[in-house]
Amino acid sequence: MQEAKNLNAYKGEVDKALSNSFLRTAMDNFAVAYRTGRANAFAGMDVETLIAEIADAKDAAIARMDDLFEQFKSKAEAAGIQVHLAATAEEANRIIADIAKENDAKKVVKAKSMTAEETLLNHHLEAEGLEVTETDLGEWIIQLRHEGPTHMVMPAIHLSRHQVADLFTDVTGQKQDAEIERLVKVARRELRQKYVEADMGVSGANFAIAESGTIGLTTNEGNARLVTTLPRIHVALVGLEKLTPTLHDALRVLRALPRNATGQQITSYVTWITGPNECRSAPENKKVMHIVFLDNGRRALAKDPVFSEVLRCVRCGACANVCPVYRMVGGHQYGHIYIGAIGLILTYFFHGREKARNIVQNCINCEACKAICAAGIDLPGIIKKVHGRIQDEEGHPATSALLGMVLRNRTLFHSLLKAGRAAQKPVTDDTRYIRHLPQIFARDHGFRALPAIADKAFRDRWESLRRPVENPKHRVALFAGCVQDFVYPEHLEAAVDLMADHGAAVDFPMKQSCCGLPVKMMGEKEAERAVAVQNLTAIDPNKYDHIVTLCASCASHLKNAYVDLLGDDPQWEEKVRAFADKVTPFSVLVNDVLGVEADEFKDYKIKATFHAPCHLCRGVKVTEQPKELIRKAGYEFIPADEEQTCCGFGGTYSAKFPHISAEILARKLDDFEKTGADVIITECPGCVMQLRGGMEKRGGRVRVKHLAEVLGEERVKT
């Protein structure tokens, strides 16, 4: 749970997690195994269509939340269930405690329920004098350790079997072996009596089916069946977003949920409960059954046009499984009660901005969570919007407000970069790197060599580089982005030559500026919008066939974020959609449009591997064209195991969370070196900066190049 009062305190907690070597190894092993398991589980399925169907069905149910509740209530009460609606977490806890008192319950067993974690139900019941025992193995372990879950599906993934053995030794008073099967037997033996003695069982529910008043639960251990059948009282605590019209809607989610959560085709137990079952220890031999639906902000959220889609979440936890930051620090620092990308969002809505203000900044925006979400939620986009809303409510930090002010003024921004070129001379030693970081930055940012600003920006070279093309086949506007314009202009020069040689008339609109992604990362949404307007004013999409960028992050932001920012504005709607349609990543233009072929290049058979920039492979869904071009350029291509894993740059993220960035980078470089490649090729200048700087710092032999550099160097010019 988050208790840090400010960002510096939160970073201190993060650093403690980074120093936990077992946590690091456990998360790494799981992340690699999960990727293969999920792919196998979804093999042969049309995953995108399934996710779209789930999203549409969940949106329809969310819009009918109140109606579905009334329908469920009517059907459930007709079956003998008492149905409650709690406005707040505190009210839900009181209702459940009152049910226990009314039925003279003393002992409670629980099956895993994230909604009960949300309300802190255990604490409330224990304060009322009840004995509460978690029966899910992972939940029982963390209950004994007085911790919260570190994952929604695997709550004790951060612990080793030796730690669990020591814990069970303390609990049982007998030395326990660390062999996993024996530990499971110990837990089974200790918990079995709890089921028999319990007066009340508390469960959650994955589904609440309105047409029949049925709840559905998915588990792997079978404990939920014991919790819901053996005690004489059963209480289900269910979030209102679990309401769904029909069994068909639930079964559709069930096709994706276990596959996305753990790489299983289906969980071991799927249980449907319609009405109380027979129970010999209960009055009239019939179980007392209650269902408590929790609002806690859900009904208001369902009506929010910006944020309602977060209620689609099916609680699979996959957003944590693929998150590079979660992989580094674990769930206790990457969430509050709910963890992962969805946790960063739900913390704000369910537990308030005080708990969310720090963790919501710890998103690297790699979009891995969005790409894997079983309900198609734009998780990184919503995280940034929550961050922006918190800053609007509390005030914008001076650093982000200053960045926003600078980027709003293109002339000021470019003047500062040019001034930096002169100011850097004492710390570059006439190299392309900043060799002597100021002491204030050296400790945190010394994990990579930072590039120097180029002697002459691309925009200042443009007139001498412009190539006239007679009878052009394509009209191209070149969007440079900040890094290539001022740090790596050679990338752009190589691209201009290649495009011109293939019949593309290239133009460089001089009033273009930063794409705006840095201010989005800082939560400065007004500045982000202002920068978008600058670039739309500078580049008329009607004059060009393609707006080409060599920066994957720029491509994704220009193509996706601009429509989100301005697509509903009558002044800009038509132009921004035309603009977005024309945005084309460099590799797509070269491979698919210009039709570059292998016979244009040398054939050295140098070993090369590829780093897929996050915003290329996920933001604009380009995966194969860069690799095709690497092969055409005469390289022997060797795939890396973690080709699509984030490099840890994230623009301003690596400046704000340098220690996490450094750890992600180190693992990425290790993975590349394992391939035996001589060169790492990528299609994003930010990734070049991160990977090249990291390799330079560690003294590695592997070179790092942008795809445009490679094509320019290896081309046989006639």
Contents of the next structure:
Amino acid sequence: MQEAKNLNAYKGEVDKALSNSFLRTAMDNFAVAYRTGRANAFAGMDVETLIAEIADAKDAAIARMDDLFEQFKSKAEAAGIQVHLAATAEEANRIIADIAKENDAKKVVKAKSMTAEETLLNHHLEAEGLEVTETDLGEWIIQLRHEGPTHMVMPAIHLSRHQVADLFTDVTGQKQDAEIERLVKVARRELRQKYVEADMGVSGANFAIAESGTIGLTTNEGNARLVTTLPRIHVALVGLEKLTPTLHDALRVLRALPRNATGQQITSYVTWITGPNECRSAPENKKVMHIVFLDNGRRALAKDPVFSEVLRCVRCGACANVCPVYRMVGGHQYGHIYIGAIGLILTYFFHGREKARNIVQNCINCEACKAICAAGIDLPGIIKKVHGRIQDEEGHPATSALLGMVLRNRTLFHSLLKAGRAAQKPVTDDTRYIRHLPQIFARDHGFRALPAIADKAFRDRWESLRRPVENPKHRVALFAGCVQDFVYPEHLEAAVDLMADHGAAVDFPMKQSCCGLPVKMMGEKEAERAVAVQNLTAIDPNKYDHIVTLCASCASHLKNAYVDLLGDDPQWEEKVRAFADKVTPFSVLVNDVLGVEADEFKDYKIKATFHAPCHLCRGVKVTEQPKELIRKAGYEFIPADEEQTCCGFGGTYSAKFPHISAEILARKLDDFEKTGADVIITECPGCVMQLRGGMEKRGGRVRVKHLAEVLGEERVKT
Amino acid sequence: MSGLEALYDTFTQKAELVSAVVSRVDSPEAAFRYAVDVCDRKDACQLLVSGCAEPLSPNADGLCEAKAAQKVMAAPGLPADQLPALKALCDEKGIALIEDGLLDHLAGIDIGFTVVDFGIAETGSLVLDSSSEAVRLATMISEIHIALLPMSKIFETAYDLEDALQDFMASVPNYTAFITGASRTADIERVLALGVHGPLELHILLWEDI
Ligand code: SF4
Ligand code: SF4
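Following the display of the form predicted on its own, present the structure of the form predicted together with its partner chain.
Zooming out: every chain and molecule, the one shown earlier first.
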């Protein structure tokens, strides 16, 4: 449960998590195992269509939330269930405590429910004098430790068997061995006793089916079955977003939820409850059953045009499973109660700005979560929007506002970059790296060597580099992006030559600026939009067949974010769509459009591996072209296990959270070194900067190159 | 392989993937013999598997003590004309057969025997209308759940059962369970352990009823 008062305190807690070696190993193993498990579970299925269908059905249900509630309520009441609607978490807790009081209940058993975690129900019931026992093993463990969950599906993933054995020793008053099988049996017996004694069972629900007034629950342990069967009272606490029109909708989600959560085809138990069932320990042999629906901001959220899609979430937890930052810091640092990408967002809506302010900044924007979300939610996009909204509410921090201001003025921005070159002289020793970091940066940023700003930016050399092409086959506008323009102009030079040799007339529209991603990362929405307009004005899509960039982050931002920013603005709509259509990553142009073939290259069979930039493989869904080109260029290609895992750069992210960035990088470099490759090739200058700087710093022998450099070097010029 | 055989095959494979034990029987009587046999042979490890041999708190230990000395099989919901056959087999082995009164056995029973309504091949799941509390408990507090599944009731996916499920849900109150494999957890260090709350084993008997 993240509750740090300010960003510095938060970073301090993050550092503690980073040095927890059990957590780190557990998280690494999980991250790797999850990928394979998920892939196997979905084998042979059309996942994309399934997710799109879930998203559509959820959107339709969210839009009818109030109707569905009324429909559910009348069905359920006809069946004999008492249905409540709680406006706030406090109200929900109060209703449940009252039910306990009215029915003279003293002991409560609970099946895992994130909604009950959201309302802090246990605390409330305990304060009312009730004894509450969580029955899901992981939940019971963290309850006994007085902690919040660190994962929505595996709440105790941060703990070792030894910690559990110590805990169970305390609970039973008997010495326990750290053997998992036996600890599970101990829990079985201890908790069985609790079910027997309990008067009231509290569960959540994964589904609330309006057409029949049925709730659906998924569990592996079977604890929800006992919780809803043995005690004489059953109360289900259900978020309004769980309302769904038909059984079919629920069955559809069920196809994705367990597979996405844990790589299971289905959970061991799925329970469908309609009405109060037979219960021999209850008066008249009939269960006393209540369903408490929780609003707590959901009804307002459902009407929000920008944010309503977060209510699609089916709580599979997968957005944490694949998140490189979660993997480093664990759930207590990556959410308040809800965890992972969705946790960063829901914290703001359910628990308020105070709790969300720090964590929402800790997203590297790798899009791994978006790519696997069972409900197709644009998680990183929404995280940035929440960040922006918090800054609008609280005032923008000086650095962020300053960057926004500078970026809006292209000439100022570019002259500042050039001034930076003069200022760095004393620290570069005239090498390509900044050798001595100024003292204020050195402590945190020493994990990688930072490159120096080039002597002469690409834009200042353009006039001498441009190549006239007679009867061009392709008209190409080159979008440089800041890093290549000012740090790695040689990537662009190599690319210009290659393109010109294949009949492309390359133009470099001089008024282009930064793509705008850095200001998006800082939550500066206005500046982001202003920069987009500058680039749209600088580059007329009608004059070119392709707008090519060598930077994956620029490609993804130009192609996706621009449409998001300006697609609804009548003034820009048409142009921005034409623009986005023409944005082409370098490897796609070279491989698919220019048709570059192997016979143009030397054939040295040097061993090479590939780093797939986040914004290439997920952002614009390009995965094969760069690898084909690596092979065509005469290399022996060796895939890395974690080819598509983020390198930890994330632009301004690595400056804000350098320790996390360093840890992510260290793992990536280990993974690459394991391949035995001599060179790591990638297609994004940010990744080059991070990986090359890290390799230089650790004195590794593996070189890091941009694909354009490689193709330039290996070409046999005729 | 015929279409149906392929369906049974998928069912079997998927169920076995989640550690269910799947066998075929040609009659309910064969299923009874199977169940009584499993119950009879279950002895040695009984206490160990259920956790009663572990060091427990006095309360939890007390519940273990409450366990019947005799072995118990529950077969709620079995058609009245079939009950005598099972009863005779149980008597032979000294097993107590109960259809009801499961609340007196919350410490645990040895075998829960049920005839299930449907099978879902895609996931190896059983579908069981558990509206009767006794049926519910038999599949929850038994250490081994033995389910008899008529093969004519196996379908490809849950979608194929939509109408039947809607019928269940329309006859209020209703408690319908999908059961896939034994009760499991991976909550400690992500290591899989079976039988955390429910049955430690699930046996599925495919009854060749067609
Ligand atoms: S975009 Fe990447 S870093 Fe951000 S929440 Fe998603 S997975 Fe985590
Ligand atoms: S946001 Fe998506 S991936 Fe994350 S828990 Fe919700 S449905 Fe799963």
